[in-house]
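Shown next as structure tokens: one chain only, the form predicted on its own.
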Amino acid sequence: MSADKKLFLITGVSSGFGRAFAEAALARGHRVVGTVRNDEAAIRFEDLAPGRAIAVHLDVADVEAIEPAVAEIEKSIGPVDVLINNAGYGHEGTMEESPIEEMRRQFGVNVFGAVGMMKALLPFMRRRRAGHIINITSMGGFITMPGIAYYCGSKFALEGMSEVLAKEVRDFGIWVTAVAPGSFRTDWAGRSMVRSARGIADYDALFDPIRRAREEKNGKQAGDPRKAAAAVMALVEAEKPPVHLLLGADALSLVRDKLESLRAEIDAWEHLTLSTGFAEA
């Protein structure tokens, strides 16, 4: 293989944002290891480009399985160059009708799986002084709306770890980027989605237009994955990618507006904020 063709290891590839980076990174020559959770997705995977495409059996809500998974990849596949950590799910429901179990699911899987995958290759890449990680994240993971608090918690979760680890990694020739979608043409919104029963009245009028508005507007998104993708394979390509990047002009608009917003609130309390030091004497 030569030397500017890599090795992807990407999670979740049997749809959305998985498969279009998957079939990407195969359309520039490069190999992927490609995590799914049942034989069909295996064989569906494996035929966009056999012997390229290298499909895994691993659920990254089992977090125990992870490290050997990674470790026979490493040993048999072949060093991992970039890692995306793309595997995830939407969960809806107003926060006091949510059960806190399905909290424990969405952070199992959208955080703890993240980075149990990252805390599985990292040795690797350490010892290589190189590599790439991606943690798909979500402009859900700057700017909040009622109704999917489990969800942007775990991404505002993932941004910060994401932001942390950049730092602690930065000087072993290893980066890593958060990148943020806004609204794309997946199946977030559908059939990946979890909803929590509805119960309490009190939140028809808040609730009920929303989630008719996100289900009316699913498979009408602007955002194309294709072009994610693409966006996605010019990142790696980057000679110094960024630690955070937006992907798609609504959360481009929409995480403006909420820097701005905050910047407004941060402004109009400093004085609060700026009371609470001892006296000089």
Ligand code: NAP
Second form
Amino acid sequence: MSADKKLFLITGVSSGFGRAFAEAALARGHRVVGTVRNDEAAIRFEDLAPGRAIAVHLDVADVEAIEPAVAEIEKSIGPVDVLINNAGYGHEGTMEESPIEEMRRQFGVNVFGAVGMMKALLPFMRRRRAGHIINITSMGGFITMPGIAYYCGSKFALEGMSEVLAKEVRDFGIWVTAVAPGSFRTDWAGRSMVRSARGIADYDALFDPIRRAREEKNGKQAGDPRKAAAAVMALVEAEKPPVHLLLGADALSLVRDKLESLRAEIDAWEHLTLSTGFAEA
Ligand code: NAP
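Would you mind giving the form predicted together with this ligand, to go alongside the form predicted on its own above?
The complete assembly is shown below, putting the previous chain first.
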């Protein structure tokens, strides 16, 4: 295989971003190992480019299964150049109304699953002194809104851990990029979303319009996953890829607003912040 043709490992290629990333990589002549959770998705994926699109069954919530799956890919398919941790879903529900088990499940997929994939692949990438890990986070890893605490928490966690890992492995020739999309037209707010049942009337006024607006917006989001895929391909080809990348006009303006208001709040309370040292320091 020529040096510019890479092997991608992408989690969750059955729909949405994962499918678009895989199609874009395949269109550029790369090979893609894509994880799926059922036979039908495996067949549909491999049909995209027989021989170059290789489906592997993996539920990333099953962390014990990740390491052997990655070792097998490295052994029988080849060295992975690019890992895209894409598999994930959104949980919706106010914190008080959402069972803690839903938080465990949310973090199990969006955080433990992604970290499990990185930990399984790092020994191989480190030995080769090469590799690019791309974690699909969200603008919800920077900004928040009522009703998605577990989701935002999981994406803040993945943003933070991506940034730490980037510092730990830079000297080994491994790049880490956290990609934070705004709203894109995928199955995220449709079939994939887990919605906790409502039960506390006090939250009706705040939360009902948010849930309704998300349901109404589903299928009409401004972001085009194929354009996101082109941007991710540009990242992979970049000489020095960034640690953080926002995707979409909504992500850009909302995150900028958040950073401005955070700075203003830090400044407003600076006197109290600076009041905590020993007198002699
Ligand atoms: P999607 O169309 O629902 O795709 C989600 C993919 O993840 C599917 O292939 C799904 O597989 C897979 N998946 C879910 N849970 C999994 C698990 N436990 N193990 C393995 N695979 C699993 O939604 P999407 O928008 O493309 O989501 C991809 C990523 O983008 C997610 O991390 C999401 O949080 C993030 N994101 C999306 C948006 C947006 O607006 N769409 C914005 C910011 C971030 P199945 O078909 O088997 O369910």
